[in-house]
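Here we start with a single chain on its own, the form predicted alone, put down as structure tokens.
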Amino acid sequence: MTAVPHQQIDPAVSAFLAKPRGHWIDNKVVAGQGGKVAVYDPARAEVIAEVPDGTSAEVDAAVAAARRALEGEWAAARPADREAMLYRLSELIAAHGEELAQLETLNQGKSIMMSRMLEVGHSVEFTRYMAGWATKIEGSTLDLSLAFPPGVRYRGMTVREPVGVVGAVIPWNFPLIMAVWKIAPALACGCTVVLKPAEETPLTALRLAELCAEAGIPAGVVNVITGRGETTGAALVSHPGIDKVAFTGSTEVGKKIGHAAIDNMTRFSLELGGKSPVIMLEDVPVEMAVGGSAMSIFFNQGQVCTAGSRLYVQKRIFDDVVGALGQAASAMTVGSGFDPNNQINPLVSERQQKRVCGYINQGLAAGARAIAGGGPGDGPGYFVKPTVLVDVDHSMSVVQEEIFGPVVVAMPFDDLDDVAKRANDTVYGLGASIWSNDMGKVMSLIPRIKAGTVWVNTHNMIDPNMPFGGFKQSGYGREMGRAAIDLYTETKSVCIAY
């Protein structure tokens, strides 16, 4: 496909923004009572629509309407109708691809062919594979041992039912992705949703809550609440209402919304922030650290859970590696997503982009050395050029925080203990990648590392059937996979006596 200049925006997206934007609330757009929170196009700093501040009071309509669902219509729906109606939406998310993308560019930012791809691509396929678990729910038989009274005879069994009411809260990274694997997995369990997505990026939330309808998900089955997080998604997560949370983002938030959830004894999965190392050792050859050290940090701008924010390049091949690199995002194209030939495009706000200038800021001031990159882009966008440091310390904060942008910091290793341990060096575990020919030292280095995913010769690599989620601080649960059926069905016993 060809770039889509802004200026010819695809009709059927300035239809959706020319509408006056509301809740989605039993399948009808509801207005919002409270204050509106603004919407921008990244790449030009210009306000592109406006959505409604979720009040206490609408978050109470929408997780009524979930829980009438859930006691309804939905109730009575079998696993098949379940699969269909998940198979017919990700039809729909098919049909409306070139439109949800280009949505989803003029919110985020991202490049139009990563919105195609990924956005729209691999939503189709984890709807379509999520649609196939409606159908395949299971639970077990079990022998039992009791021996009272004398002469019963007892059989167990568990059964797989939905928990309930989830409210799930989004990021704003990949807006339209991740409000999919959290309605997917949650209908095909046979939940209802309120979702929150990210109050920079709500459009392709409220675009896929429509489209939902249009495959014949009842009323009150999907529900979507924009809004602030601290005032909207605080309400959400701690509501009495809510059998379920799901959440991915920032560890602090995750923290708060643990805590909330534990208040009411509310189930909760969190995915949240990582600080991934990619480690090359030295038979890599030189042009494959290279690109895979890049596509492991300038993906997205960097604004990924599992970015490869940490580069470790053993000692041999370290210089050679890292000059390489460094020349390699100097000559990075930096502008619109709207143009695929642009290798960087524009970080999702402007608070965003002050947040990682402060870190290169601090990096700097520490005494780091940027041999690319070192601060924000030209033009009005929201732009952080590419940047490499080296000369780190272990301590530094652009080595220990998650910075979510365009930044690597790059470090030499010794051997296999050294790296594994500085590896380890850190409060985050969500994924790393290990490049080498040698399946020796991979296999050793695997169980060595501490993170939910561990990639060998490639990085950020996702599948719907491999389960998705982090060790320590990067999170509690796993998605994808069978293993997301665990997170939307609690497990009951049955005891039959006969």
Ligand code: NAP
Contents of the next structure:
Amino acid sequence: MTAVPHQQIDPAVSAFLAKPRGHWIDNKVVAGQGGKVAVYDPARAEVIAEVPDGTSAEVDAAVAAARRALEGEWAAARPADREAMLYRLSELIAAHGEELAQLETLNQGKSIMMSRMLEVGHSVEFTRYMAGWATKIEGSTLDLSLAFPPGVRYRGMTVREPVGVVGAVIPWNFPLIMAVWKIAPALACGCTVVLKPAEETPLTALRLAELCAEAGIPAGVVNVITGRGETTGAALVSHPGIDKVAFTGSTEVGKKIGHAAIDNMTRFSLELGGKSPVIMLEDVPVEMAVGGSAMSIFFNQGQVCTAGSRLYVQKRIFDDVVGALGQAASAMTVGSGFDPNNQINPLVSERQQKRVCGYINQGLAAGARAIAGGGPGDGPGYFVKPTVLVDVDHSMSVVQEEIFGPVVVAMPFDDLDDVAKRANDTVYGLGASIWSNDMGKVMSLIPRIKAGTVWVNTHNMIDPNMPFGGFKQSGYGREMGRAAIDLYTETKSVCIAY
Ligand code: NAP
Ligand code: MG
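Okay, that's the form predicted alone, but what's the structure of the form predicted together with the named molecule?
Whole complex next, starting from this chain.
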């Protein structure tokens, strides 16, 4: 295992880490009055920073700042001003790309290549895409048939108004991307934001907030409050000063947040867990099936809401594909994300490493067999070996529950009826992929799969212009594309008599 010595870290990262940490409220660092949360480098199991554990008074202050901005300077900004600010933000993310990428790899553990390409690259493009929406929000004019009083005529129109102050709560798997996914559409629509990053990964969100200020976004429009979910997060989502909650994370917490939001009739959108099936039909060449299933599950160490964690391979090619996948997984190099040659990097935390190994052990105890991996990698970091489980039964927890680690269960299937039934046999419905060049079969399967996204001959691909969200217990609402505008606006009907 190789780790990068600290002297090779970008000086901008060291400078950021050396600064006193606080919340970000009204474009200023605000010291916390409560306890602290330690932030780790998961490749070395070392503390790299501390952030405040936000109190409810600090949440109040952030919400009040967001409200003042919403009703003040931000309301006066023209759509073209918001577009220009978001565009400047995208340029600043790009200009600070190496710093943000290293900060993310240091804190989250993922490969530096993924941090550069995705955390930074996608964040730049997503922010730029959403900047464009700021000037393209529209309503409609409506013909009305009202007949009274005689002689009066009517014209209706709809106006999209910002939903208001957004409380955003995000997870640790794609920390910068998740922050941008919430902030950029909210700002495009004229909303203001209080964001609570995951306790494990608050650093890039705090740096992003500084860049928002540098981009000219007025004080109070973007606020970041750090702390734990059960306290700081719960105080934010139940706050009566919040107009909308935008959440990404587990289904368990998503349900709690939905309940808390409904108590105040706060609007909410939930992007939740998954147990996404990867379906390999028998015409797929073995090499393509192995590459496709490996990238579907092992990308980001399986810490992906759409991770292809259930692999269904048609019987005729099952042994060849799964045997080769086991060999490929066993050959993967495990180590620090700072060495781009490492194919599997640490999980985000010791807690997540234990959780994932706990699932593997449950599977093994229930009769599953590991043909690759099967436990933790060499420490001190929070590594888990890429794991392929076979001989599984559909009722096992490893088949039904979201593991959120580099663990795939592989199962053979007979025909399309068999695989459609089993693909839908979990509470989740986030993503699915179908691999085949037999378009007749592909087209007949797509409508039978209950999932928010169905990929064909690819997996995990997300584009700013393509709606993203879950069926069933995988969520509520759609992010991305035009659908994001629905999440961050209210429709007002105007009825004019003349
Ligand atoms: P989580 O508990 O759902 O956390 C997501 C976010 O919600 C974090 O910011 C968390 O804060 C916050 N939170 C937790 N309880 C809250 C509450 N009662 N009110 C308001 N906010 C609350 O996820 P996790 O604990 O980090 O990971 C556990 C499992 O969730 C994973 O193993 C995985 O299966 C699943 N997960 C799914 C996704 C996804 O994208 N689908 C993402 C992450 C995790 P703290 O970080 O401070 O606890
Ligand atoms: Mg948590």
